[in-house]
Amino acid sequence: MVDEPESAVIIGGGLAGLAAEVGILAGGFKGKLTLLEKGPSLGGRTNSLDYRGRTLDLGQHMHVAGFDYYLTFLKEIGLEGKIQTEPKLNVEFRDDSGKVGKVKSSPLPPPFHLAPSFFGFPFISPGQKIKLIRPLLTGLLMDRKKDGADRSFGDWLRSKGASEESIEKLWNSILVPTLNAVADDVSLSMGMMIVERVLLDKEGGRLGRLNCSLSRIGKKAAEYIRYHGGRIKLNSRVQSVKIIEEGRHLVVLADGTTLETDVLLSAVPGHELSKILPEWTREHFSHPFWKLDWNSIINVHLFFKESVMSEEYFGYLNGSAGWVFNINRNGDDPGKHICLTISNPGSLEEIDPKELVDKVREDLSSPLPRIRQTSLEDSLVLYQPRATIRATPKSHDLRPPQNSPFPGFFLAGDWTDTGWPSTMESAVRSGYSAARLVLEYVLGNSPTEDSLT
C-alpha cells in the first residue's frame, strides 16, 4: 500500500535535516514537506537527555565566530539571544605538573595576534616555538585545497621542522577537539583550515557556546518548521529507500508505512544511508561514502559533593586528555558538576565505564586538586559512537556532493563534501546547500544564498 504521495521528504532530524527543512521553507516551497526522525526528539547529536532530574547535553558543543551558517541558522529559528561568543580568543591549557598556559589574542594585527601566547606557551621548549613560525607562514601561502588533500598534517609539520613535542602538546591540542583526530590522521588541507579559521582569524576564531541546553535547538527548529507549514514525524525509523523510476522514490518505514515522493533528501549519517539504500545504487556514486572512517567522542560527567572548579573550561594535556567543562558555572551549585569531553578516545572507548570514571577522576585531580578533598556523589559516561568522520588524507574522495546520481534525490550531513571538517557548521552548510538544490529542482530556479540564510 502506498500512502498519499508527499511533495518532499527529509530523512533525519539532526542539524543537517533541520537546516534543510528550514532552508526549503524559507525559499518559498509551498508543497507538502515532511521530516522523518527515528527518535522521539529532534537535534541528533546536538541534543540533551534527562538524568536523575538533570538535563545533560550529549556533548559540550562549542562554536567559533566563523561558523557563519550555523550561527545564522540559530538566529533564524529564534535562538539569537542564547548565543554566547567570547570577545576574543582566550583558551587555557593545563598539564599534570601544575603548568598553566594560555592561547590568547593580543592587540597585534592578524596573523601576529597570537604571537605573545605562543612564545609564552610553557609546554614546549623555546627552540620549538621558533620552529613554529615556518609552518605557520608557509601555510598562509599554500593552496590547501590543491596541495593538501593527499598528505597528513603531521607529516607536513615534521617536514617544516616541527618536533614531536610541539605536535603532541600544541597541534594535537588544537586538532583533536576541532577535528576529533590527531595530526597524523588529519589531511593537510583540513589541518590548515583549522589553522586559518581558528588560529589566524582574529575575529572568526573566537570561541562560544549556547547559553541553554542543546535540546532547545530541536525544539525551536520544530516551532519554526510547523509555523511555516512543514511537517515533522517523530519515532519514524526508515527501513529502506526504493528508487522506482527517475524522480520517484519510495520510503519504507519500520512500521510498514510507505511514502511515495518526488523529492527525497537524506540527512542521516553515511553509514546509516548505506544500509537503507539498495545495494545496486552503489555503482552509481562516484564518491563511495560508505568507506569513510568514523571516530567516537566520550563525555564523562562527574558530580561532586563540593565545588572543585571555578573556571568555565580548560584543555587538559595528559592522561585522558580532553576539555574540562564547569557545567553549572553560572547556575546553582557551581563547580560541583564537571564534564571531561574526550575526542578521539582510542583505547579509552573499550574501558569499562566505572574504570573510566576512576581514571578520569584520578587524572583530573592534578589540574583540579580539590577533587582529592571531596567525595564523588554520582557519575555518567556518555558515548557517541561514530560522532564525526575522520578527515584523513584521501577522505575528500569519499565525501559526496549534495547532488546524488539520481534525479530528485539529495544528500545532507556533515560527512558530505562541504569543504569543512565534520562539524556543526558543516552539517548546517550541507542542509542549506541541499535546500538550494531542492528548490532549483522543484521550482526551476536557483535561490540566492541570502534567501536561505
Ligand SMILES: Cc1cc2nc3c(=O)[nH]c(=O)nc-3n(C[C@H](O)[C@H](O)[C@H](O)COP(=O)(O)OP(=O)(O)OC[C@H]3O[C@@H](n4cnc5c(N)ncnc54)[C@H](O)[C@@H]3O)c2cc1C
Contents of the next structure:
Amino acid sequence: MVDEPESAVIIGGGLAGLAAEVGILAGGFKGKLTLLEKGPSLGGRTNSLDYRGRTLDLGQHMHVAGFDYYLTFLKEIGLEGKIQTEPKLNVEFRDDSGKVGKVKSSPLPPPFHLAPSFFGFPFISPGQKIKLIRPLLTGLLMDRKKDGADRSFGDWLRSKGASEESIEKLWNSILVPTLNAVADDVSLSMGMMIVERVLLDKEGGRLGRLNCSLSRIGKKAAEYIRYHGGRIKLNSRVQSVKIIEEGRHLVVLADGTTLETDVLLSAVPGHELSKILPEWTREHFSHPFWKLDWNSIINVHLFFKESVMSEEYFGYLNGSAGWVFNINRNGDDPGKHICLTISNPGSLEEIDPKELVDKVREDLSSPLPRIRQTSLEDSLVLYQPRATIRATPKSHDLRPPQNSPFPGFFLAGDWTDTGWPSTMESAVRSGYSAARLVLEYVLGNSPTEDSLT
Ligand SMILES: Cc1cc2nc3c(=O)[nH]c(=O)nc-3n(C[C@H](O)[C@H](O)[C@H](O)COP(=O)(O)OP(=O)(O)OC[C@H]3O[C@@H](n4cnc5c(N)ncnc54)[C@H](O)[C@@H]3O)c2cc1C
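Alternate state requested, the form predicted in complex with the ligand (shown: the form predicted on its own):
Let us now look at the entire complex, which starts with that chain.
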C-alpha cells in the first residue's frame, strides 16, 4: 500500500542532496518535495560529532577559492559570513629533519606566482626542479579529457624524466591532500587539473575553511529548505527503490513506509545506491558506478595539557604524513587540541588506534617540539573508510552523469561525473546539475545523457 503520494523525493542529505533540494526550490518547483536522510542529522560527510562536550568536525574540510558552486551554495543558505579564504596561497611544509618549505604566492603574475617557492622548495634537488618544468608545460598543452584519462600521472611524470624523489616529495604532497591518492593512482587528467586549478591559478588556488563547525551546513540548509516549502525527513533509511512503470517510482523505507513519486533523485554514495536499486537495472547503466574504488581518510585528534602549536596548519612530509591542524586556534585554549589528517593512509589503517596515537605523537614531536614537554590528556582516532573515490586512470568511465537511463530518475553525489575530483565542489555541482535536470523534466524538456557534463 502506498502511504503518501509525492511529486519528488531526494534520497540522502549530504551536500549533494541538500544542494539538489535548494536548487529545485530556487527554480520555483511547486510540487511536494521531500528529502529522506537515514541519519539523525543532515550534512553526510560534512558533519560534526559531539565528543566529551566538544564538537569535532568529521575531517577539517578545506576548500579553494575556485570551488564556485560550493561557495555559492554556502552563500545561498546564509553562511557567507562563515567562509574564510586566505588572501593568497601560503602553505608551509615540514619534515622530520627540521627543514621548512613554503608554497607561497608571490607578486609575479600567474602562472609564475609560485616560481620563487618552487625554486626555494628545500625537499627536492635543483636538478630535479629543472627536469620538472618540461613535463609541466607539455601537460598543460595537452587535451586533458582526450589524452589524460587512461594513464596515471606518476607513469607520465616518469616518462618525462621525473625522479622517484620528486614524485614522492613534491607531487605526492600535493596530490594526497587534494585527491586522497598518490601520483601512481591518479589519472593524468585529474593530476593536471590540480596543477591548473590549484597551483597555477593565483586567485582560484587560495585555500580556505569554514570558521564554524561543519554541522552548521546541514542546519542552515534545513532552514532554507523549510522556509521555501521543502520537506526533510530524518532517520528515514531507504531500503529499496522500485521502478513501477516509466516515470513512476516506489521508495521503501526501512520502517516499512512506502512513498510513490514521479521524480526520484538519489544523492547517496554509489555503493549505497547499488544496494537499494534492483539488480536488473545494472545492465541499463553505461557507467558501472558500483565498481568505483573508494579510499579512506583518518583523523587523529590529540588533546594536550599545554599549547603545542601556534600556526593554523602545515603539511607534514614524513612518517604518518598529512596535514596538521590547530583546532580552536582562535578560541579558548588555542594550540592544545591538534588534529593530523592522514589522507590515503594505506597500511596505517591496520594499526591499532592506541599505537597510531603513539606514532603520531612521536612523529609530530619533531616539527612541534613542545609536544615533548607536555602531557597528552586525551585522544580520538576517526576512521572514515569511504571518504572519497579514487581518481584512478579509467575511473572516468565509471562515473555516471546526473541523468539516468530511467525517465524521472536522477543521480547526484561527489562520485558522479562532474569533471571534478570527489570533493565538496563535486557534490554541490552534481546537486545543482541534477536540480536543473529535474526542473527540465518537470517542465517537459528532458535533456539526453550527453548534454550534461
Ligand atoms: C575525513 C574527510 C575529509 C574530507 N576533506 C575534504 C576536503 O578537505 N575538501 C573537500 O572538498 N572534500 C573533502 N572530503 C570529501 C567531501 O566530504 C565529500 O566529497 C562530500 O561531502 C560528499 O557529499 P555527498 O553529498 O556526495 O555524499 P555524502 O556526504 O556521503 O551524503 C550522502 C548522504 O546519504 C545518506 N544516505 C546513505 N544511504 C542512505 C539511505 N539508504 N537512505 C537515506 N539516506 C542515505 C547518508 O547518511 C549521507 O547523509 C572529505 C571527506 C572526508 C570523509
